[in-house]
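The chain that follows stands alone, in the form predicted on its own, written as structure tokens.
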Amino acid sequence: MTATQYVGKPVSRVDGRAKVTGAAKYAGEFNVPRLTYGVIVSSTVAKGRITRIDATAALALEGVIEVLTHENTPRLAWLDRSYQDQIAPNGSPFRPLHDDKVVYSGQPVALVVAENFELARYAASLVRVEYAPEPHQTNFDDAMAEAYEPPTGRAGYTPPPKPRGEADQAFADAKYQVSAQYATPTEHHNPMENYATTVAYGEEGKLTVYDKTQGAQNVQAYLASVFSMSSDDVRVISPFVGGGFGSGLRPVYNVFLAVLAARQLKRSVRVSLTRQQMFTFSHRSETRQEVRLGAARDGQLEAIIHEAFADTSTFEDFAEGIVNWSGLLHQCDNVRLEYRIAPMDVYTPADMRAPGATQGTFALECAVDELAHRLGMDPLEFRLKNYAERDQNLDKPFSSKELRECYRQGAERFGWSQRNLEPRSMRRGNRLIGWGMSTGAWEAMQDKAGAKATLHVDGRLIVGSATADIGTGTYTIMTQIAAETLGIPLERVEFQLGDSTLPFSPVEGGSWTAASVGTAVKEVCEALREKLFKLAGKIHDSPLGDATLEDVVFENGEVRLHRDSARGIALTEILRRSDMATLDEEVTAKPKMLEQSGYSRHSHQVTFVEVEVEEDIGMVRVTRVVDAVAGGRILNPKTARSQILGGVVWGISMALHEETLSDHAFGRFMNHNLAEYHIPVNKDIPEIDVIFVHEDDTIVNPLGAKGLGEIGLVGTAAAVANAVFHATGKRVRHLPVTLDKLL
């Protein structure tokens, strides 16, 4: 056991000082010898075939190296599946490149090489390309009438299940009913680091890749198979990311074409992408949903039906589980979801923060305030009563569920209990006042990760694994995790991560990375912790004598008898009297499967939203949140605080400010910088309160920990457009809510 209690503690980020100093790098940052720089030139049709390439004005500028378009490519692997990486959708990857075919509009159709960026980018702009435009479907309305259901075989896509008991008959004999239809429009990720990739170009070709990616391994992987190299021969590094939030789960083009230059021309080169191009590789799908609701005069909820379109690219299936949620928040015997994708001549979809559950559920949890206030019903009094105590969709208990004391707590510390029921009947001066709740859910997942512990005899620990580190802190959290288990100071500590070289780890994202490499790196310290012991044993006149590991206490870099504590050994002591420079462990860590799949695993929150609307020109403004989480074991609140705050706050901006709009006439994305995507800043966001209620947890993972990174943002944007509701009586299903809906 160990004395040393670090988890749990709300430590500051042990990566601060690198971040705020400067010191920390980010993918184009790195400074290698004889570096070349990359600017892609991009398609401006959606769709159609590239008819010529002039790339001569750019080759005359002296200092340009090189212009690689499909012509001039060297022939790569043939298959689709060498282009798949471990989170593709089914269908066939998208090859920059690759042939003369545009399926999208800003596809890259030519990467300029230069001497230095600024004449690259000038070059860029003299390469001249002509196409052959063909008609192309940018329309999501009118492509619904493609639509299909996606394919199962995606890694992370669970298709809905199949509907229990007579939910449309359910749906016409309930006494009170809600049908209506909800929107959710296109959005783009746009982390603050734009993406790029560093390539070094080493002896016999071998490439150290710097790169910014939620998966080193994932982009090895990819780019060991494109180029069938060896994955000795590429290393692929990400230590710093500067937000992901899903965009980084997939290889994106930038790396291939990075690579590509690289091998072409022996060379180290860069590849940046710009804002502009930030918004040509992936977006939150834009959704389409139909809700239907019934409930007895009790408000006891009788049928649940919820029908989602999505959209897809024309070359892969992307699916999300959108609709699933439906089943699952609350009680109810009778419900049928359906869920389909509409093909676009549009790049691929990709995971976005809370992927699928925050458009499925901001349908469903508008729809469930629209049916309580038809019933007359406190909308927290409605959920409570249709409280779902078990996983109607798996049929299984919950492995923990505290969202009953979220509700307690939540409502408490927000007042919801003055609330008038009535909208329109709250005012603050001359301002509209409304207040809206939701409930949120997210699975609670652990995948198999690796993890290596190097102990050194100067008493140093080196703690390793090829996970990322997108901002949510867990070079943090796992220095935490390793201190503690090991009994070592943390100062002493160091996580190493974003590597391709250290041991397996799964894409940063899903919200399983604490639960998956948290669990390896505390195994891999109890089993360091186990070597120790040994060795201590074998020291002639071992103070432990005839100990067993249960019976000392790992702390402050000793192990002491639990009993006695004047009889211990410093851990650099036993390594010394050893002869050991070092002592090294390596574990995988897995699931316990057979333990897990009697239930079933998620965090549970709600959200308390107060909002003010300026009733003469329809100006929202949200003043005050609370939001209450189960979350399971909490490693470190203020790093945890920070991710609840983080969504919470995007919420807000997908519920009031973001959208990505279309020129339908070009197929192309016209807001595309953040000038006119519009996201909040200081002013629309208020002092949010957030809370974790105690929640233990034995069977998610032996840490007890939930992921944080979604289920803040899960079911914010509909508590304030539920609030929203409140103030102005005016009911607004169509995402975002702006001036000209209220108006």
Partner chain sequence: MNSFTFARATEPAAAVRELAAHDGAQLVAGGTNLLDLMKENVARPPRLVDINRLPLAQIEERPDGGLRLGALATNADTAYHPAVQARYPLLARTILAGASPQLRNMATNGGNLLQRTRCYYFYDVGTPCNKREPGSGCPAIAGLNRMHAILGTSEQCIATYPGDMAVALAALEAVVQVQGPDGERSIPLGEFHRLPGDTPQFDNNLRPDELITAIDLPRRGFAKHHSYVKVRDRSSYAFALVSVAAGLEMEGGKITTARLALGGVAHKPWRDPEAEALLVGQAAGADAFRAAADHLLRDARGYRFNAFKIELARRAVVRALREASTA
Contents of the next structure:
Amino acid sequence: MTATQYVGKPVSRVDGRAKVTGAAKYAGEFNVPRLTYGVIVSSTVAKGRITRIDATAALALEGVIEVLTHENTPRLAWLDRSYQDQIAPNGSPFRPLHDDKVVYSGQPVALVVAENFELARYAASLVRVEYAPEPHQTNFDDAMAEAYEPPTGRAGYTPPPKPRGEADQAFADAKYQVSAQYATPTEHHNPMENYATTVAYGEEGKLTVYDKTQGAQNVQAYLASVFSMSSDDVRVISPFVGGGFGSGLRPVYNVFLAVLAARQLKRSVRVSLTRQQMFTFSHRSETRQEVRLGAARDGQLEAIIHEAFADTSTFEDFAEGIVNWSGLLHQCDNVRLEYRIAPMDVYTPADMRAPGATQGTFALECAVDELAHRLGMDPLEFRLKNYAERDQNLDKPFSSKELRECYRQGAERFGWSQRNLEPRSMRRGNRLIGWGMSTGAWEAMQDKAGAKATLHVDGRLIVGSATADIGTGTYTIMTQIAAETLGIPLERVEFQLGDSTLPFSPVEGGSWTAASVGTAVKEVCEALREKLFKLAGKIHDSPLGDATLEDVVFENGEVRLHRDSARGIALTEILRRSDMATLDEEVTAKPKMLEQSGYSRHSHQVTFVEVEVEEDIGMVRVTRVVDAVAGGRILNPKTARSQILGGVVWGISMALHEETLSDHAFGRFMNHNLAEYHIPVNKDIPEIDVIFVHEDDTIVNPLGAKGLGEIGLVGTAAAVANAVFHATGKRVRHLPVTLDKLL
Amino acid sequence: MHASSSLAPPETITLTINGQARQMAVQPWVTLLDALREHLDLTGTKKGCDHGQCGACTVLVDGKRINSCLTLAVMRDGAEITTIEGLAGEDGALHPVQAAFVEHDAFQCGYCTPGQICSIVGMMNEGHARTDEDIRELMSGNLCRCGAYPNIMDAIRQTLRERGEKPASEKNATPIPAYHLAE
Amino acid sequence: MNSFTFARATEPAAAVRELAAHDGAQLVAGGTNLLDLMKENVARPPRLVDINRLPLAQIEERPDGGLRLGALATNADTAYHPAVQARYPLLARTILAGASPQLRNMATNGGNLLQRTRCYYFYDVGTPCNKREPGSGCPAIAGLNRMHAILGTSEQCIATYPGDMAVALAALEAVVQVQGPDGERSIPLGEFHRLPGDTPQFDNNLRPDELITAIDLPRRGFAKHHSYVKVRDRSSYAFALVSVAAGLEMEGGKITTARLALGGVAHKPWRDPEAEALLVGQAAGADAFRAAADHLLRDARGYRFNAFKIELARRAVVRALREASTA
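Instead of the form predicted on its own shown above, give the structure for the form predicted together with its partner chain, please.
Zooming out: every chain and molecule, the one shown earlier first.
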């Protein structure tokens, strides 16, 4: 792919028009005939048994069709395995309306189905649920006593590496030490679109399930298995997803309930969650972390000890990589990393944008800042001094790592060299100014994925894979890759996704979609190219003569000879002359494991942040950000930049705003709305300068792209907290950095 | 509890939506947002929180931007309502704000987008946005979880420039401000 | 949201009659808080009376040199009204610090006074709350109370009045005009909202069958020396942790009149004439400001998560006074 007609160009989103005109249809917007509406009743206790559900008043209302509870739900699949989706952690997945047990506050305990939404909502308020509550545990500081090492085996989870060197001794011996405890709170994903499912009940009970999900096939397999349906009888469609950030990697209970109701009532059903219910199924784990760093007088890192605790539910062992990054980001020969999880009476945590990495990196990179401060050393100089040339966790070279260039370009753009080392040394009027920085990394993964491509005789190319576009730009970059590979004008290419009947794709997450699905799209188009070339050769008087595939170029909907561009044939002409209406191809692209396994494959970044702090009242505002990223090949600078902007905004949000508050007396999240669960508003976000440094990588995947969904976030929260320290001299180690902590 | 007979009967109202008079019978408890989405299949207007805390449901009523989730359809009988579906021209030409959004990638998942765009049109009607800081403040009623704010700002600046209104932009300021050292 | 009957009133007397005739009926104007509460099942009125067609949206000059703000004038129309901008910039600034442009386009002046607390427990029918369900208990006292009151609290309730506009109105000594079955009466803003005491279910002293018709602003507008400081967890679209409306009149560097009202710290906008009196005759300066702030907060009581508000409020007062005096 040396010609770059489309790939690498700042193409505007191909689904842009649909999104700005309101034409894009999200899961809760497919208005099928005779639709009924389901509204969920949520538990108000965190643990116990349901002793009575009285739905009499609800059912007395004309137009209320049914109230589904554990008492009248039919027997479904029995084994835990049947409820375990592609990325389920070890354990027993939560089964909605399964029995009288309540295992977390906000758990769905009834579904009221009515002829219209308002009626269902009203009827739901009339359902009386009585509980026999049992003592619950939602206080993580107390729950930690029960912590254990999570079992391995969850897809995508890598346990901490074995200790290397003599970390504790090296720490004890180190001239300069930092030992500090950090904490990150529970957070909720809160995509703008609430979870919703519209089930269209078809002939013979076949279901078309319009669902908000990051994996249409994951949901489809789950439904087929839980409801013992034939795969042909349930199709999951999810063309647009109003944000996911990991909350839609696993099936959410609304899809279960909607399908349950549709099958029971033999009617089409829509079940939408309220914003309050968006706090009742997954969250970023709460953490408590201790980091101990030791360094020599010259700044050489001599010891890293990082121990983290995170929460999980009582029924699943949620595991994510929190501490591993501390063995990767900086060169150090004495490292000990530990990670334990502790069960609480909450729903199972979920992957949330840069899962694990953002909590762990916050702790490590703040500790690094503390150590540099103690050394009287510039934090950038400190990081350069301890630059990791090799992945010491894996003891492998990096497939590519242009972090040094990120440091250089980022610092230059930010003006870092003008920074005064001393905290509280810069001010603008009565505002203190602080500059902080942090680095971060994310794994560049590729997973097996399929794609199919169909060229039509009218010149349209339809390419598809069952992946998702949660705002990441999947539609656009896949269209670019297909157009580029087959030399077809962009506007003649249509990429389809979010449909369980399309070729296999993993769930859309982990920043692996560009690499995984992109490779499949490239390969299927290459296969189609070969097919077309062969067909062309068979045409009588073929203008390509006896040329080989290497002799030709695919461009502008034609295949032509390199050396004589006058000799060529339109792709549509090849089909016409071959009497074919369409030509199609399907592939499954697999990572080249052998080649990849010799290397550590990661994207890297550095964030430089400026904050202003109102000295008297503690209000913090981020005023400038420079984020420099080494993310391999950038397939589309426009959508790529948006990914990084989003990551940075998430980092600011994590640093300053987000925190789900639980009242442990009730075991219940209380700020379950967007007025009190704060995410940044427009005014909180400054100009953000994104730099993509040049990075060639032939190992990660044939596209050379590393994925950008998480990397913008990883180090940002630490950079903000470090900037606040530089501004105020106050080190806040418990996120978020709210103003009360600065008074 | 209330017997079924106590449910309020529907009222017939007329809403002029995107220039077209639509008569409909709705029960009083139907919000304008749900009337648009569930009764009229105008699903471009989004429901993000249903409590006036996110702005995704922003529409223009008699030219003013409001949260359609916090008003009842029956309270708007006779009103002129513009939704995202009504902004593009008859010929399909995008409204300048829509076009600027596409050009500047001012959205990702697209779910807050119709509300953002209607809000910007409303803000321009109001005429109080003079500086970048004004715009940021006056667009703070529209949350974007994807974090597209910087691009939304770019799209707004471009639209204002095209209209001949030039907001004072801090983008032209020196990239590295000078600071006074503390005493 | 419960089922309710719906009616429209086109003149104030009819609205008042509706309230008298239907037990539990509520008026709806902007709807920005009432519909929000109805969707949470916190408010379940059997009947709604739409008062948007009452002729109460004007902003008019008053013979005493003051200004009458119609109860149905929207927050936005009020804040951007030329007379408000010119003579009561404190009020304009305060209104614009609240909510969002969309909400300000809907919310009315009368409705804004009736905005209910943002206490988590009040909003969540899955938990007890004395304000929502008298006698059920107040979990906020021992629970999540970072946003709660530090002044005028009771054993029954530590909720705050969450709005902004009324804080400026308190400093301006506005007067609320109401109409009931027996005619009209005036309620000084300072007496409109109440402290929770043993009856936290009542936010204010408006009777259930009364309609707010207008808010009268006295002549004195503090156009020259005023400030509204709002301290909150994000730059915009967030409720105040603490807010301060300050209005000063000054002569030759000395304060001749002072008004101070705090928001986000009590069940009502908080004023203390003694603290204001401490400023009169003083030269504008940090010492005088701090003394007034200390006095204003002298009875403050912090709870587990909101004790920071006491010092924060003092600093916000000092800042507001500094800004007002140097404006």
